[in-house]
Every structure is written in structure tokens, then in C-alpha cells.
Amino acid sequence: MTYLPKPKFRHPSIEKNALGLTHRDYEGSISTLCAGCGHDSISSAIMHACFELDLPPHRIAKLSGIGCSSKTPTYFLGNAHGFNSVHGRMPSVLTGANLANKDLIYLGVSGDGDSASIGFGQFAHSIRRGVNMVYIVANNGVYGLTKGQFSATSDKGAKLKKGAVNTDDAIDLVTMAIHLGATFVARSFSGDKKQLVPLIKAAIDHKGPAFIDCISPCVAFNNHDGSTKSFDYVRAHNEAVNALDFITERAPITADYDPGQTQQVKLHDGTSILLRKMNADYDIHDRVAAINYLMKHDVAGEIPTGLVYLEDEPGDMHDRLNTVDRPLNELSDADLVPGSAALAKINASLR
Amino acid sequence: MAIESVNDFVVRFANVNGSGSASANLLFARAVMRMGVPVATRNIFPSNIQGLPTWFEVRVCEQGWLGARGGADLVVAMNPQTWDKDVASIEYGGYLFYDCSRPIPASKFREDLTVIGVPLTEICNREYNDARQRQLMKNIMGLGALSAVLDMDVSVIEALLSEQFKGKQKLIDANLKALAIGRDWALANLQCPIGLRVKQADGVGDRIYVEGNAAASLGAVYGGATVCAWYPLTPSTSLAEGFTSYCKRLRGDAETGKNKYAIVQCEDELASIGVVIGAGWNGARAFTATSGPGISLMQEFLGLAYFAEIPAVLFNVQRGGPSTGMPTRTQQSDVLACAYASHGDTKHVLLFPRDPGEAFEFGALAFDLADRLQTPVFVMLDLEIGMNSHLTKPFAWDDDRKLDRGKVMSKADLDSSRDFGRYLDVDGDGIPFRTYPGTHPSRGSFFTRGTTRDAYARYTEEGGPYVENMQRLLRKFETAKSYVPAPLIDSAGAAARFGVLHYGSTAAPMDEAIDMLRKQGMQVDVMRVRGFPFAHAVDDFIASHEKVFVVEQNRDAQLRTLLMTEIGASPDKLVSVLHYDGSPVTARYIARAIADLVARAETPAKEGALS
């Protein structure tokens, strides 16, 4: 980390969106994190995105966890509410926030420990239960904050910095997601800016349970020769399925793409994503073969990235619940309190 | 001598659970209700959804005593499993009502008891080809018999069995010939009525009889909850239930179909609390209900909502603990676990309803303080009142009141260029602003964390503003006694030398208690704690008095341990008298103990002037 304050003049002709921001106005404080560190990355990418999609910050609630990648939302979108709860239980704090008020944007930051570890649960019925959320795992393999233990994500065979050896299987949290019903799915690397950006991009559009894995070295504990979540090793076996392009009116797509390999996804709101199939045979609309494909792989030790599953007409928690179109935090006394008049009645019942 | 008895005695009905009985017993207790009879009523259950013994008692009392009475004067024994303990049960010169298709040995009766013999099943078997409709009409039989020895009014049955099947005629049908023929039979054979009687009286008034957990949600809906996480767990099941069935018929748009209101059933308490307090966090009102072993789980959980002052309502319907304790008994045992819960200096604020009344009311009441004080506030219901239904005053709402949301900035208070910080305290109650999340575009946004921070939600881990931050959070504690509900005395009158204290459903039966005692000559002050932290007129009445009896459903002593730490009572002032077999504690148990406790306390006095 640095002790530099950051300085507030900014340059005049710096680039503004839509609203009329800066990048700046979607920085948080300072990062506490390593020198180094994948979740800097990760946050840098968060705030390219809501910056591109034009986003006001502080319609974004942002929460996570315990651990190094839950400390992260100090450090990203200064103007939004933030909620660092309770080791492993994000999700339920998210799932309450979003039931208050579902037309703010949540995005729910955790780790490998917060999530597969202490939270598994939690994880798991956040996604089953069909929350609009951005769930984003910051997945080292370790824990960093207590120095260095193995994390349920760690591969069989992994070692630790001192030569301790995993002996225990790794839990992928891509292949629970889809399993879970998570309507988007995607896998991302930290040291991939240009996969992640669009990738966070379409997964806040969503409108559903949207999960990104994304490995983040931990450069501290986990970037060593044996591990199999070092910067190295993931550029070494990075297996991307696609690469995509986020479509929105303001920004059309430009580039020149070979028609066979492409494949526009038009989503609700008129936006669409742009595919870039790195695997022609590769159909992220298929949940099935993609879990197929994804234990394949696996075994042959790669790491397929990129956009795994995408339900395109997704609901989410509040049609299953079917409440009302305003948040239920704006319903007044007179919404909520049936009065002494219906009081009555209910007494007359009970004689 | 057959115990004679008019409005005033106890009928059990002992069941097998599943068999269908449950109707039936209800139409009895609410026929006595309808001839203005107050009723007390309660449900022994074991944990078991088909086959294992259930009993409903009916005390039946002129009087108005709604606390459990202790023995049985009429038993319907309907099981035979139980049928030994059943008739061992009942008072001397009882009466014991039974199903006699089925010849029972002469050395399983008592000579004392009068024995009333029906053979329903033998007359089912004769009327009814179904087996379930031989089941369900064998308890409507056995009402119309227990109507003609009890000489109740039939019309009163007749009238309450047609509004239940209300627009299902040949229900209403089916059920009037099976009371019909109950009655008939037993006005034909047997010596109606017996020494017991039920006569039309004036006790009822406009009471309502409902159970606690309904009406601690429908407290909930006019309290303006709009978010309700839980997870199933005896006794408090009910209350969630409550919610849902209530929010279906009040809190729909009429327009759209759509719900103002979300329930989520979660997969553990944790995940409950956790729900509850994101949604309270994001400016909903949100409870979840649950019991002990819930609280057991939320524990961290609520030190983080303490911490970072987040309004949360829980209702917390006691049982017996610890563990898996007795699901399906009462008790006041987690006083303390709820009072501090979590890890770290944490305190709560707890209310505490004597009754269903007071469930609807502190239950509506306790949305208005989680917000008012940014606080976890619990409603310490139990088993007795929450799974039992009980006469109650009719709740009552005023239509002007409006919903308190606390200290909350709004954009246009942020525009104003209001100083804000979080845990400020700009009032001197120490209670800060808060702002909800997506209020403004610049101004206002904070970052929620368990972590120490200053006064403007900076992180930092300095000793000073950690300290301060604490005091502050005391200082708030302290304005809270100011907004719970203050505690209620019953004065003696003349100045009294002992006072009792009491909380929660220990007051029906300390009504009557308390009535015993004064008849017997012994005069005693009476408060009733109702919520906590303790207002100062606690102190006052602790201090004025010799000797305080504290009276709880629990082992420990657990509000008397709350009374000495939190307000420095003294242990030697304090003397505790506690039931906690997980029946609800009775009048006679507790006008024993303080007859016996006061002539003790009394006793060393004697003896000092005679040496």
C-alpha cells in the first residue's frame, strides 16, 4: 500500500461519461491491499465498468464479507454506501438490501475463504434464490489476512509457500454456480482487464443472480512455483471459451470481428453482448454441457475463463416474490398500516 | 363428595395427536366463551406431528383468573395410552368422562370419581361407514354429551359450528346430527347435569381470544415490517405463518395484485439475521422469528448490528433450553442470552408482553424503537403466550399515529449542507443520523462496518475515538429506558413492607397470585417489568422496598441477575422464586412461595425480640 494521498486536481481535459464523471468520481479511498495485489485489479476493472456504463456511484450499494477481497469496497465507488459485514454472510446481508430496495445496483464482493469456506451456504442460497445481484469472487486460494492457510478453492496438489501440500479436493464455484441456478456465469482472471471489464459489465445488466469467479494471485502467499493460482500458472493454463464485447447504444461496437466467429446476445433492455468464440462449438446458453465442459477441463488442468452460461430472460427474487414495482423502503403509513377499521374486523373474528 | 361447581372448574381433554381432536375441544372452549364465560386455555403438546399423547386444558373461571389453575376436575380421557395418569390426575371427587364401547377393568377407576360412560365409537360405528368421518364426528359426539352434562346452552355450539363451515351446508349439517345425537344420547342415559355447570354469565365483554404469535404478526403489519426472514423452529413457526397469512389479506395492491410485503424463508437463522438486517440497514422494516436456539446462532450477527446500529425486531418465542431443551414447553430462559448477545460489550433492549394484547402492541411498538434507537430490540414472547390462545383485550390502533422512522437525513437535509458523520451525536442522546443508501449523489454515502471507526464511519483503530464511540453507545442505552414501555405497579396500598417483580406471562397467573396473598392479610407491592434496559422507577421500587420477589420461568434467576448488574440491586434485597418445568408457572405455586418466603423474612424478626 502506499501513504500517498491522492491529489484532487484533476486534468481538465480528462475523459467524462455520460453524466458528465470523471474515472475519479468512481474511486474510493486508497488501498490498504499489497503492492501487487489481483484485487486492485479487480477493483480498477469495477469502476471501468460503472464509469462506461454511465452509472450513478451512489445508486450502487456495494457489500461483502471478511478478508482481503471484502476489504476491497472501500477502495472503489467513494459515493455509494458500503457494508462490510460478517465473515462469510454477504449474501444474506445482500439479500436483505435487496429486498428493501430493488432499484439500486448490488454488487457483492468476497473471497475464496468468505465464499467456498465459512459461506458456502450462504453463497449457495443467495444464487438459488434468484437475487439481482453482481456476485464477484476474488479467488486467491488462500488466506491472506491470517497469513497464508489453504482456502477451499486450493486445488489437490497445491502447495504453500513453506512446501505444505492441499490434500484435499477444491470446490469450483463456477461449476456450483450454474449447478445452483445462477443465470449468469462467467470465470475471469485479474490480470485480464480486457475479458473482466465487459464481463462485469454485462453480469450488473443482468437482471438475476449474476456470479463472476475471477482469480486474483495472491502475491503475498500464493504466487509461487506449485501454486496453481499464481500469476504464472494461470497465464500458462488460462483456457478462454470467448471473449466479448458489451453492447450499448451510447457505444456501439466498432471493431471488425470474422462473422463466423461471432454471436450477438440481445439482451432485455435493448443492450446486447457481442461474443467472440474462442471455442467454435462452445454454447453459453446450454447449462448442461457447460458444466460438462467445465469438469473436462478440469481434469486436463486448464482453466476455462470467459462468459460459461447466460440465461437470457431471467427473473429474479422479487418476481418469484411478486412485489411491488416501488422498493418497499419508499411504501408509506398509509401502504403499510391497515388502520383501525380493518383492526375491527379481524377482532370481530376472533369472539 | 362429587366436587360441586358452577363457572368455576378445569376440564383436560386428553387426546392422541393427529386424531382430529383439536376442533372439537376449541368449539367447547369458545362455546363457554360465547355464554360470557371467561376461558383459560392451553395446550400440552409433545414434539411429534401424529401419535403421541396431547392434552388441552379449559379452565373455567367467573372470575376472570386466565393463568393455569394446576389439577383437573373433568377429564375426557380419549387415550388410553395415558388413561392411567389421566384419571390419577384429577381432583378428588372428579369427574372423569370416557368413551365406554370398550369394556375397561374395574381396578383402572377411581372410587371417588364419578364416571360418565358414552360409547361414542360404538355409535359412530352404528352411524358412519368412513373411517375419517367415524374420527371427526366421534369428537362433535362427545362435545354434544359433555354439552348435556355440563347443562351448556346448544344453541351457543350450533351457532359457532355454522359460522366455522359458514356457506358449506352439508358440513354444517353433518356436524349439528353428530352433536345432536352426542346430546340426545346422554340426556337419555345419563344423570344430566352433573355437580359441575356451565351458566351464562357477563365475564367476557368485548375480549378477543387469539394466540400470541398471531397477534404479535399482525403487530408487525401495522408496525410497517415490510421484510420478515425465517426459519422454521418451535414455538415461534406460528409468528412467521401469522405474517404471511395477515399480509395476504392486508397488504396487497389492490390495483396491481402485487405484494407490499417480502417473506423469505431462509436456510438458517443465520441467514434470517442476516436478511433482517441488510433490509434494515437499506431502510425496510424487517424481523425475523425464532427461538433460543435461533438466538445461538445469530449471536454474531447481533453484536454487529449493535455495533454498527442497524434496526432490527426479533421475536424470540422462549422454550425450554438448553440444546434442544423442551421444544414444545415454556420457559423465560433466554433473558440473558438475548439482553447481551454476542461477543464484545453489548447490551439490548428487550420488551415484554404479558399476554396477546401486549404481543400486538409491543410488536407494532418495537419497529418504532429499532428505528427511533438504530438497534436490535427483541420481543421476548414464550411458548405459554405465543402457542396458546388466550381472552385478551381487542387490539386497538390510532389511526393518527404515524410510523417513527428515527433520525434519518433525507437529499434535502443533505442539500442543506447539514454537517453529517455517522455516529455523530448531534443530540446529546446518542443516538447519530443515518442515511439510506442511493439518498444522494455526493453527500451522505458511509461505509457500514463491524470495524472501529470515528464519528464520520472512517476507518480506524485508534484507542480514543474506539472508546468514545462505546460511551456513546452507553449514552444511548440510557435514553432507550426512557422509550420502553415503562413497568406497571400494582400498589398495596398502605406501605408494604415487600414488593414482587415479575415480567412477561408469569402476570396472568400473578394476577390471581397476588389476590390469594391479599386475602390471605398479606399485603404486597406488585411491578411488572416490560421492557428493558430497566427504567428508573425499577430502582425506585427495589429501593422501597425490604425484600423484593423476583419471579421468573427460569433456573438462573435471569432478570434478577439483569437487575443487580445493570442497576446495582442488591443480591440480599433481591429473593427469587422460579418455576422452570417447563409448565407455565401457576397462581397457587407462586402465592405458596411468597407466603412461605414472607414468613421466613419475618420470622428471624421474632425471634430477635423473644431473646
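Computed from a prediction, not measured in an experiment: that's the story for all the values here. Numbering follows the first chain given and starts at 1. Rigid core (definition): largest C-alpha set, two forms, superposition within 1.5 Å. First, how it differs from the form predicted alone.
- Taking 2 Å as the criterion, residue 327 does not count as shifted between the two forms: its C-alpha moves by less than this amount when the rigid core is aligned.
- Core-superposed comparison between the two forms: the CA of residue 343 exceeds or equals a 2 Å shift.
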Second form
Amino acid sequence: MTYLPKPKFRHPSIEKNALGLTHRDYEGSISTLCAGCGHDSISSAIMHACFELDLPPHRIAKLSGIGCSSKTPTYFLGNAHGFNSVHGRMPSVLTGANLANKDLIYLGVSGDGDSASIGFGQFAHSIRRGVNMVYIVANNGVYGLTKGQFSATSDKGAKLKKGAVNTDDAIDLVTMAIHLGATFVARSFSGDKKQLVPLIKAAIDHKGPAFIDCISPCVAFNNHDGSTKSFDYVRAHNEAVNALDFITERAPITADYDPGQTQQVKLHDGTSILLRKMNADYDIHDRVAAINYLMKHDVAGEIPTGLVYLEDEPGDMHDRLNTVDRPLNELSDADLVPGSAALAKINASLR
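What would the structure be for the form predicted alone, rather than the form predicted together with the partner chain?
What comes next is one chain alone, with no partners or other molecules.
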């Protein structure tokens, strides 16, 4: 399958930000994901956030692992630095890059399979170490690239389209992020751009590990009775010669509701998910209350969205390690190898 490149034509009165850049300057390649995929909505929200923050794309480093969600950095910020790592290993690559050059804005994009299964330990340690980053998980509850098996975030009791029932408890990455020490924790829905864009902007502006769990509907493998996160998958074949997967074109699902309210969002297959937006008076600074809030509404079958937890005076990995102000990749040999006198002084201090 081939795709024509995006046209270069720009209307002379197109909106520009303070840098003189347009939304087109924050785009990437044309998406090859299924039409209506929630991941594309997340990509759009990232582009809008960076545009509105007047961020130079070349000051951003976007990193990902393996999976549908990890393909998305190709589709936004085409002029940013990028690295697509192996399955589940994005956090360690991001940590190393951040250690070498703390002047860049680090954006890690992952999925529930990439972060909650094979990369769970990597996810945990990047949060625990206080890496200054925005970590976004596009959460659809399935392994989309390998035909829709349950992921670790799939709800207990959920059914696959062939009838298999998930008997395992789901991993709640939001609760885990709070436990592990993330200083900015949020959950959103890919169809709620009004909420998601400000959350991403706030996460970028935050110093320290900022985590956003974004429920992102999968149009291919979670669209059947018993599904809790996504949409149906339509399969078609042409006689017995070949089998073709066909995804019907769907309109994006959106949600617009006030803080403190609950809204039932109907999915394409007729099933629905229940979203609750945080109350305006919700205390985002109470770690214990945040965890209790999440568990209380989980029992009620609701998915709380919004900013769940925030630490007002966060630090990051460089503060803890007391690194120098200059990025390590800018230091010369003289800076890195101070000589025998300095070594002798260090050794003397340890005696």
C-alpha cells in the first residue's frame, strides 16, 4: 500500500503561533492506523499542545517501543528527534538520552502491552528514578499488532471476540504511577480533546515524571459484546483465495461534559464505557486520597478522567544525582577527566 505525500500548499492566512509556525509544522507522515483509531486522536492532541506552547519541534525528543501506539510518533512532530526502540524498552532508552542531554523535552509514547506487560519493569524504574519526561500510554486493553489478545490492562471479565473471558485482574497504570512516585498523574479519553490537550500541555510544562493514561478505542479487535474499551473488528475475505481484514470507516468518538459529571460514551458496537470527570474541588495534592478515589470509582465501574495527582514542587533525576548544569553531552574531556589530583582528593575523602 502506498500513500501520497501531504500537499505543500498553505493558505496565506493560516494560523501561526509565536514562532511563526503553523499546525502543519507539527505534523508527521500520514497515519497508516485504522480509520477512527483513538491513537490518531492522541497524536492530534500532542500536535495541538506543542503548537499552542510555541515549542520548537527540534527541541523535542519522541521515543516509543513496539505496538500500534509506538508507531504514532511517525505521525506527529516530523521535525523532532525520534527513536523507536524494541518492545518494552523505551523507558530505559529515554532515561539514557535524558541523562546525556537534559535540555530536550522528552516525550515517551507507549501502549498498554508495551508498558504494562513486557515493559512493566522499565516503566516502573523510569517513574521511580524521577526522569523528567511526559509518558503517555495509549490504553486500548489489547495487543493490536498481534490480533487482539488481552493485555495486562484488560478488565477482569472482559471477553475476546471468540468468547474467551479474561480471568486476571487488570493493572491500573494510574495507581501504579502514583505509588511509584510520579509527580504528575492523569487519565483521559482520546475522544475528549478539550480535556486531553490541556493535560498534555501541563505535563510538558511539569518538571519530573509526568504520566498520562489515555483510554484509546481500538476499532479492530475490541468491538464485540463484553468489550470494555474499544470497537468492533470487521473481517472479510474474497472466496477462499485470500483472507482480508476490512475496517469500516468510522467517525471519531468524542465526549464533552462538565467536571464532576459522569458520561456514558457509546461505542461503535453499541456497548459503552462510563467516564467520570474530576470534581472542580478534587484535591490533586493528596496521594492517598487519589488512590482511594481511583479504587472507589473502579468498583463502581467508572473510569475517572482528569488530573489525578500533582506534586507542586517536584524534582527530577538530575536533581537527585546532583549533575552539573550543562548537559553531559556538551562536556569536554577536561570536564569529564579532571586528573589525578582530583582523584586523589576523592580517595582521601573516602578514607
